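Single chain ahead, written as structure tokens, the form predicted on its own.
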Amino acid sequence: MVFSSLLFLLLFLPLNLICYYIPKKIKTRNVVLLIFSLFFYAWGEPIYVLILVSMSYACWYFAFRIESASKGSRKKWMILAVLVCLGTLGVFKYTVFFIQNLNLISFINIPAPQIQLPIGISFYTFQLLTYVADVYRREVPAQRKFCNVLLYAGLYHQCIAGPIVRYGDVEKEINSRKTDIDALYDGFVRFCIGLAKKSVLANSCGALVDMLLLSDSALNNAAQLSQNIDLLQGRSALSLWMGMALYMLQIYLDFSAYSDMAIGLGLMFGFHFKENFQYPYTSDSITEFWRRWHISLGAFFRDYVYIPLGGNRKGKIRTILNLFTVWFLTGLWHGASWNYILWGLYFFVFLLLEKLFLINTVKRNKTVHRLYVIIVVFFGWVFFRFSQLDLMNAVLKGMFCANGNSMLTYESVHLALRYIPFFIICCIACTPFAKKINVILSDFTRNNPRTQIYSQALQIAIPCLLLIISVISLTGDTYNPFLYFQF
């Protein structure tokens, strides 16, 4: 199950806001959620939820012993945390990867295995290990019970698509929090933004993608490889740049609506998560953009691995050492795929140049780095989009007609002409210019008292239609990936 689908929408969300606010104790209202969220991660793995109930379960076991033990014993049973929790998402999400490689050798050859992927558990388990780590850390008290740990990675509202949330931030809702009027109104607003952003905008470029490059079903056909390389070498270039351009939409407008429903999501059951996306399209440099997008994550290598590691504390070389882990890691977490590493050390050379050379002269043009930063981040989703590596140089070199295809064709000028309005709409959408209006809004109705009636009327109507719309647009409609699955 997934927020943007009809079911959860008209039924699911409506029955768990309903039997959430009938009790009044926070225990109830946790059993309530927790029971809700079991059901709607097992909806769509029956059986692999219960690998999300072990590695909460163990991971509750282990802060618990971490925190009773003296300093010797803490650290090993950190360790074992982390064999546990890494060993365990290596085993669903690497083992194919890592066999398919080792068959390169000419004298090995192990039969791959059909593993399949659990939903969210590159999302899970990250929150477990920084509750492993907090404790081990004497940052957060151990949970004494398990059923607030398993709340806390098995929540639905980020359990499947982030952001990953940190147990010390939510600590002390879990068992104390409250809410209100206003609260559960702030959830809605930002649910249905989220929720728009998605069915409407995030969708209809994903459609658009798949008819000017390649549908996701046809790139993980590798039966049919040269029949896509074909297809891709015949596009004209502007169909290449299009696509590319309208996936570079795609996959903010996707990935930053679920954590806008997250954390909508959130407010209405009185959680309060951090902000996963900051604009960072309209970032100077590659270090911002990076600062901005999928903060919680970033976050997590920062904290978690690239300080450890030392940070830039111990001199040029090592610094450069523990960029390049970072961001192997960070690549490699994305998918089980070489153009997902490919993707993270491609962005591992410009923070790097840009640490070292660049870090003064991007911040004199803004709107030379503004571009600088949409061209790179442009061509790094090239890496990101095509796991075969033939794919992604056929795209790259018709971009520029080195396929001997055309710059220009009819249908591409026509579908270029057809949709400037959407684009132009999904470009202000990655922008801070709705919620800069807005402001401007209701500084001017709070100036005017004859106004704030109108106002408040918009406040109500404008999330109410955008609702509407996206069950309009989701109705009928088979079109709605979700394109975080692998995660």
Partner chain sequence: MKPKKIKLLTVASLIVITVVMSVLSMNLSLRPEESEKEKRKLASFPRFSVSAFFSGEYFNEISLWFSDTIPFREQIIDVNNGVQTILGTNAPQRGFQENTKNEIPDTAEQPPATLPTITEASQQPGSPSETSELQTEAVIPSDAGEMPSHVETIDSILIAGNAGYEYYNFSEKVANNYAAAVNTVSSRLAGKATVYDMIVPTSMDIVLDTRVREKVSSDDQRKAISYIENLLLPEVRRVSIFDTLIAHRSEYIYFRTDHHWSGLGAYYAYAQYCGVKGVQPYGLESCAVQSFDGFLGTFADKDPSLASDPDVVYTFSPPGDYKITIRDKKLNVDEGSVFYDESNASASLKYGTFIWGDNAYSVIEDKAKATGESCLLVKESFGNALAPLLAANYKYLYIIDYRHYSGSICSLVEEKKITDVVFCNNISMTRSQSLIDQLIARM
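Swap state to the form predicted together with its partner chain from the form predicted on its own:
Below you will find a single chain and nothing else.
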């Protein structure tokens, strides 16, 4: 099930809220939340819910053993936990990729098995790893109850699309949390904002992207490769630039919308998850971009890979090697395909350049360095979008009319003109503009008490309007993609 579905909005969530708030005891509420979470997960993955349960059980057990073990065997249990978690992730996510690459060697020909990726496995695996690692570091005590570990890993708010919530961040709230009207208000409003961002903006961007740059299903159809290349080579440069710009907007709006909804849902049920996006497209450097983009993943790799590898404390060469490892893994985490690795390493190059030379140069001029970030990130999304090198090549060349294609066509100009207002709205949604307007309006109403009534009416009306528009947008809309299946 996904948040942006009518079944979730009109049936699952209201039922969950009712069942959750009837009992007063936190234990009963946790049971309710756990049952709903497992049901949410099992809705699309009835068998794979067993993997979630088994991995949670294993990590609960390992953490328990780590805590109670002697100094020598703690590490063994920790290694075992990592092997089990990453082994499971590896089997489900990377086996086919591994075999495909092995088959490139001329004398090897292993038939690739058909393995369906359990939804959200990368998210909950990393969450469980943070739990075991934090227990190992003695930062948190091991959880006595398996159900609570399962609730932490399987909580439907963040289980399938993040953010990667650390156990330490919610440890106390699992057994003791309060929901007051402030939290409920913040939760509902945040959820409505995320829902509208997803169903109105991101889905519309996605439909345009699929139209201009082919849909995921068409791109993934190997039998259609030559047809796809022909099609993309025939696109005008304007269409390709537009398609990629809209993809850049879609991926932010969609992903941050899921995080908004997750944070909002968390607040409705008394959990406080950390922010996962902080307007990354307004960053001044790639280093800053990655501090604002998918923050929970960046923090995971920083705290559980980069720093344990030595971070920047072991000399320049080792720092570069550590960074390379982190960005190779960051790419690989996003999908079992070389284009994701290329995407990760592409950022590694820029981060390294910034670390070594550019950081001071680019900081001199705000416009220039923001433009630099936008351009670097923009081309990064080309690597992210196309898993086939030929398609990537066709798009990159086509953007500069190197396919023999035209710069403009009647259709692309028409489309561009038609969607300019929508494009501007999406761009604004990627900035803190609305937040700033809100602050200005609040100041204004504070100084002008007569306008207070309008401001209060807006405060009530806007979330309601967003909810209604979202439900309307989702009705009869066959285009409602879930982008995180490969994660």
